[in-house]
Amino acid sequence: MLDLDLRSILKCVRCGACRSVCPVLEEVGWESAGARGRILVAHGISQGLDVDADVLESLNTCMTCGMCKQMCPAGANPTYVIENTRRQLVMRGEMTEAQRKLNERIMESGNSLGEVSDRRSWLSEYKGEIKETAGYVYFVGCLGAYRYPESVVATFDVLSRFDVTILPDEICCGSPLIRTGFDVDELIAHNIEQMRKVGAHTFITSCAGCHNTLIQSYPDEFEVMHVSEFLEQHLPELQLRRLKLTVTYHDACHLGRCRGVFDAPRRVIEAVCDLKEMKTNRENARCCGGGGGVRTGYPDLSLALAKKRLEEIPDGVDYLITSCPLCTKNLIEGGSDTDVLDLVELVRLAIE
């Protein structure tokens, strides 16, 4: 019997008002595919139901959204019950291959794509200099640093302006594993005494699943930032024109939903150009399909959520903007029409 915390478990009073806005029940129909099913694995998990590949698929396909627990009426949790369930099937061995392999990748390359070649090559274009020391960090991520190089530069470009520098040997900050249940101490341990080494005291993130990470998971001794708030913060002295565009906005799950950041990227938009909202928007935002592990383990389920999405992009809109590169990600490869564009590379428009 796995040790799982049933007082959790036991506050969702099986009413089905999650039934309505899991966008994974809604694509696959199985009831085990939303949160109320997997409460019920997981309270099956905790009184010794035995595991098998239905068990791993109906935990592992949850894309840790929130939307569940935003409408519990009974204040359950869905989310840390899966996770939570997640990390006590690893710890005895139970786990999907593609947990496994994940888990593997980031160990021996400290990123989440296993790539063997140097996690600040992106420096090559960029024509600044390097603080040795700075109060921020800009703690780049697996996948601006691999997929989107070019963003990484705009972003670096606009706030190495202010007291900001990167980390000398910068990770994974941790976030897949966290969602998929293994134990990332190492990799906290390591991105902390780089914090320390460069004597910073905040870090800046422009990913979602880092910036939510950085604040559920590391020492309470940093300040968390997402980029779009340390921008709203300086607009002033960005000086920013006026660009004759009209964009949408992507509300990323864990910086929205989970972190509760909605204004800021917003106030940036819009000092920038017009702002068209997605019929969804804010807290009640659909996910993109790729978070909680989900692009990993079932990619087609994960682009299927990612096409539902493209669908809510109003007519008549230049870009959809993004705040996170796993948005952008999928949302590209979900088959969108409208150029996605990351929130500084607008901003970085705007400067030139």
Contents of the next structure:
Amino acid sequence: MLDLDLRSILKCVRCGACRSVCPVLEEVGWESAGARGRILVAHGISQGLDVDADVLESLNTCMTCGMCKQMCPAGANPTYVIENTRRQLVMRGEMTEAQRKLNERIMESGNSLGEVSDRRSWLSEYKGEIKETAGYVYFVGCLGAYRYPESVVATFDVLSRFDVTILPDEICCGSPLIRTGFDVDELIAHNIEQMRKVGAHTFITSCAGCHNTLIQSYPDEFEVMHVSEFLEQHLPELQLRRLKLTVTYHDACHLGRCRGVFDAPRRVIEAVCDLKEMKTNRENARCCGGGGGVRTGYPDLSLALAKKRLEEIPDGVDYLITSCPLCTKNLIEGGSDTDVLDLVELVRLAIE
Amino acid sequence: MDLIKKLHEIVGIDRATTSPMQLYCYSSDSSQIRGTPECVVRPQNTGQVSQVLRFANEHDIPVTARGAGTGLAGGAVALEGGIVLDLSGMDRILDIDINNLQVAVEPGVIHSRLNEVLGTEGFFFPPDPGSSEMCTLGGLIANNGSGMRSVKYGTTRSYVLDLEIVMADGSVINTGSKTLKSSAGYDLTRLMVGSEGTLGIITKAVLKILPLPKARTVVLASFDNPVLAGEAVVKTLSAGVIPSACEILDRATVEVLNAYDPNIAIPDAGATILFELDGTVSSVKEQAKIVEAVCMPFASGIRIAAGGEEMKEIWSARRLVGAAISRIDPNKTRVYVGEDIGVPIKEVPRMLKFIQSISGEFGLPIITYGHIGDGNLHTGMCIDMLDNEQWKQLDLAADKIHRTAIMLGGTVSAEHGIGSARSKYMRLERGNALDVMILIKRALDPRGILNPGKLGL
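Given the form predicted alone above, I would also like to look at the protein as it appears in the form predicted in complex with the partner chain.
First the chain shown before, then all remaining chains and molecules of the complex.
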């Protein structure tokens, strides 16, 4: 029996206000591709609608960017309804091939990319020491560790000047699986045990997905900070020089809209160079198209949405700054003409 | 012939579907009316709409037009199966002709987008529905929607100069012209506006536009109760001030607005009237003085909005308040029934008293807000959707609200449309004029394929 939480579904008054903000609906056009449509699909399932490939596509093409939840006048929470429905269907064994493979990949390899190589191989480029115990742990994340080692090295190079270390055996935080409907108790237990080993009290994240998940799904035992928040607190100690650059900043949905981290990255950027905002920003920033399992399951849609986001880059900027490697990847692969740079890499430029 | 095969031939494989999931998504609008189509089609141009209708007419297949599906009366719901035509993808602004004071648009253009574009030219399309951010102009025209500024600027009907219509047999006509007025024969444009897709499908519209006023201000007046507020509005209008908007918010509505957007600090009161005044800087000041003087004997407090930002916030929140009242109770949801009555302006205070008494009779809190300046009141009721008894009381209350409005010489729908939700009141409200409507319907759609089951036809 599915527990679809009918009351949450019925909170939607079907006014259609979410049609004005859903980037997927704008791209796809069919009612089923927007938040209202997806809630209707969830309602339909509760009324006996067969779960076929179309149902799964409707539910799984949501990036969980939270734009609809933020603006819903009725107070409905489409993101919750969608994630809960995905989860209920997964529990019943109903999922797409992409979901199934993602789960297999992460559970077998401990990372979202299915990499079998050493997660810490980026350390070969890191010249400093690694503390055995520390108050803070830099939670590297799968994408950073395997796809953006230079960014990870830059980040740890800055952070390791403080009371920060890394986990001896970090694995995926579970974000991609939670978003797509799977249980991640094992992953959470593993990472928590690692945290206890190093005696840390705070996670420092550099990925919006990790950040949101560590806050939302991990026990309250540990604090969670985004690297921008940590750096903002330590700006005077970093003695950053001013760069002759103008950059723009992409708000990652799960860091900004979902967790309210808007000011810290901007203060860090403005400490080293000039900032020019994108057309939509802060609470209203468009999604890069990468989240919620869409990058994995629907790459064409994901890249089309990335292109739309790239159209919002203002003229006359040297870099598009991001604070999440998934956004970085999607915006680069979406064909950005402007160089995409992680926030901490920008800071690193101001240290050298 | 296989319906979906034919539709794929006309619009392409990706723009017509019989997917049960998709049909479920298109089986409702914002009302409680349900009806599942046999297929959904997303045409891209007039030619495709024409071919679909020709085929449907030849095979007696019902066709229901739909914009954004934001209607509140089931107008876009396919009651008898057939085809739903989702026109939201025909969304081009075809021509902005400032010299002729008009624009040409496709039906899927979102209302707010048109005004964003026109605003850069110093012009606007005055009808101002609460659903501005999501409703399509085709839907607005088909329902003769209007909104907050109708007290001064009238309804959508006043701004439609010409419609390209695909008739039931697939033929295409133009109902008007590019001139701002015409005496050439029957006014088919006005006939089509508000016909809810029962006489033809709108595929293009030419709309009259106006220059933006130089100045706007908002006067917020607080009253001990809605009846006093209603009397103040009647006095204001008869004093010769026609506000560009004149909205009533009862105490609960103000609570909702303040909760939805904490930046809005409308004072707690039994009722609040928002008077928006527009014109030149000096005329706005003069009107504001008159409004203050007229309201003073009735009001418990009066103030003028601080500036453009506060006005913008007030109107943004006001537009979405209809859905926002769902926030009052986490276990309740706003249900759109009996929500759009209109009464003659001088009957507004009486209607407000009746609403209070209906609320007591059925044990349902009724939130009241709306365009009091033109007699259009929105009543908002929230229920526990899982409680059958509350559904029964809701329907009884809505029925009484509708019948009371008619009794006072009013209408069951001032701007949202009749659709199916209110069709049973058409005879009571329109009398034998409904017979003429039925004759017109039969003449233009002899096989009855266009949006059957609507308007009481």
